[in-house]
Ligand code: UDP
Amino acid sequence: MVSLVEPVEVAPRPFAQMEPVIGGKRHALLIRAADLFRQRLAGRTVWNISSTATSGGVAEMLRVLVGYAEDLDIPVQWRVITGDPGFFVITKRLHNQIHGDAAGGPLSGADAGHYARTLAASAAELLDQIRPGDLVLLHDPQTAGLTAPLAAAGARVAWRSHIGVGWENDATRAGWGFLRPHLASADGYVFSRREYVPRWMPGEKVSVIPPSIDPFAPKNQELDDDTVLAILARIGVLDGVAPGGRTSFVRREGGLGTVTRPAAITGEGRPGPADPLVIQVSRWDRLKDMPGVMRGFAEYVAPGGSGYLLLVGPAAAGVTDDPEGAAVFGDCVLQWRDLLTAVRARVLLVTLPLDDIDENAAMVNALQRHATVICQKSLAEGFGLTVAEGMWKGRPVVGSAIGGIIDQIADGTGILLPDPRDLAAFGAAVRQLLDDPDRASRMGRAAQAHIRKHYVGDVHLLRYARLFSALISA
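The structure of the preceding chain alone is requested, in the form predicted together with this ligand.
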């Protein structure tokens, strides 16, 4: 029989490398917390169960956290469950519903049966390994149906939703209605934001644990100025820099990578190395509002002074399976063609190749590091990790006051736009930062300190340790 459960091997990540980033005190605090937690575990194992080991932010974050936990000698395991295509059609629909989107239509009784049977079979396999008393963290709707069988066998089960919205509609009610019976026997629930917790969930069992960034990932690792310029010249977005400089970065699993590929660029002009850059990096998704950023820049930023706008997203080849992505990109190109000639020369649409994920991340890193102002003018946002990424690089971020962006931008660490559709306000915020480099760099420094304090992995690990400790003593 084909196995429905696969182990994920994660190389230990040396936690010592965090010390220069978080300081000796925080480093020592985590080591002590890990010692205590290990004692509390008293031989129990911590299991993470998700539905993918490779794609998406959840898998990326798990790889980092599990790697650190291993280095800290915490007995931790990661398993990935799978299912037939029908199972993933159901879970994709659930994912959409939790986001308030009814795409794909309602789920039937037969779907519910299929979902429950698939997960019961996975649970049976998992129970060959998971022992009574072990701690299990289930990730996202794909795994919710494991809760009851694992809890019935004596495991302490927490379920984490990495998604959510802060409001209700028929779709969210349908999605939660489907999941609720499966989740009834969980000992704990985890959300990235308090606003995402459905009202029926028992508050005393809910923890809020926001995501974190990894300072050593290709996306965030330190790159010196020469390397940043060389990478930007190599991908083709900068003029006046020889493209032959050093473009290397450290890969996720160690070892050096090199940025060799060009980006595909729609644009007539190229900024020079000293020109101010306004950048938004995101998927070509309507809710990220790339067209709104372009219009705001053209109408309210460009007329007031110098500066270029770069709208950056994944390559067209990477979005062929995402018809909306291709359509949004197409709309941006049409809108770009309609810009006044002088403005058009200052707007670039940049698509980054996705065939090497680490190389793609190094390109994003260099772009964010070189930006004068970073925008995330989304109309809706789950968490919006691009905001933390930009702030980590000491950049001032102009972001919409929605979803997780509100949590990330604190007073003085960036600018929140109360109404993301107010392009004049957006343009004014960006223009002010371009015109006041002192304020921009003060804000950038405060931003970096804020992310260091709240959104780096040790904080995330401590929150998990607290959750699991509570599950043990419950």
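Numbering follows the first chain given and starts at 1. Quick caveat, the model's predicted, so the values are computed rather than measured. What changes on going to the form predicted on its own:
- For the two-part rigid motion between the two forms, residue 241 is grouped with residue 380, each C-alpha going to the part with the better superposition fit.
- Note on conformational change between the two forms: two rigid parts, with the smaller rotated by 19° relative to the larger (from C-alpha fits).
Form predicted together with this ligand already given; the form predicted on its own follows:
Partners and other molecules omitted; one chain follows.
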């Protein structure tokens, strides 16, 4: 029998390394909180259940937080549920609906049955491992149907939505209407923003916990300039750098890794080391609006001066819970082919291999560190942690004034776009930063300081400790 639940092994991450980043006071506070929380657990285990372990901000964040919890001697486990392609088509439509997008059409009774059956089978496997009294955190619509069976078996269950919008339409009402019966028995609900909470959820059960970055992860750790250039040359996005330079980085489990694989690149030209670079890194998701970024660059950035655009995403076949990725990437390729020849030579579509997730993260790190401007022109966004990751590298971000991007880009740390579909405004913002390096540098320094204060993992872990303590008390 094929298992529908897979364990994710995560090595402990030494929390002591955080002290130079967050300071002694914050470090000591987290250590004391972990000691108290361990006592409150009294033999219980904390379980995280998600639908992927290899791609996207949720998986990356879980890997970090679970690793720190392991080091702090908190009993924690992580499991990933699987399903057939039909299940992930359904959950992708739910994802779109909760973002207010009716793409894919309404979900039918047959869809509801398929969703419930898949998760009932996963729940049966999980209940061989999860004990009454254990604490379970379910992540996103893919796992909502596990709530009732796990709660009925005596687990204390909270469901976390990493997505949402602060308004309603027919699509959002349909998505939440589909999920509501599955979530009725949850002991708690977690959202990244208060604005995302549906009106029917009891307020006393809701916690607001923004996500966070890990400064020591391969995606965010310090890389010197020579290493950055060598990695970019190795993956094939940069000309004018001699091959064979050092491409090493520190893996999450410790020890050195090296970037050895090329990216798959659609593009006729390559920037040199000194060419200004505009980059957006995200999944090939329609709501990330990679095609809009390309049009905005082609029409309003490229004609005004120098600069290259890199649209960077994962190899579409490697993202098992996003069946639309290949289609979105294909649309981008078709649009790229229609660009004017001179502009087409300054636009690259880059897909990064996912065979080694640490190597993939180091590639993203190097790309963001070499960027002049980082974009996140999403049409909808649960939080958009790639914004914080870009800001951590000391880069100004041009982002849509939607969702969690609003929370991350404070005044003086980047540029918020009131209307993400206004390509002229997007292009003007990018062009301003390319033409004013001093302003871009000031924004980048302020951006890094802002992320250090608000979006590093110790703050995130403290909020989770409060959530789980409340579940125990309840």
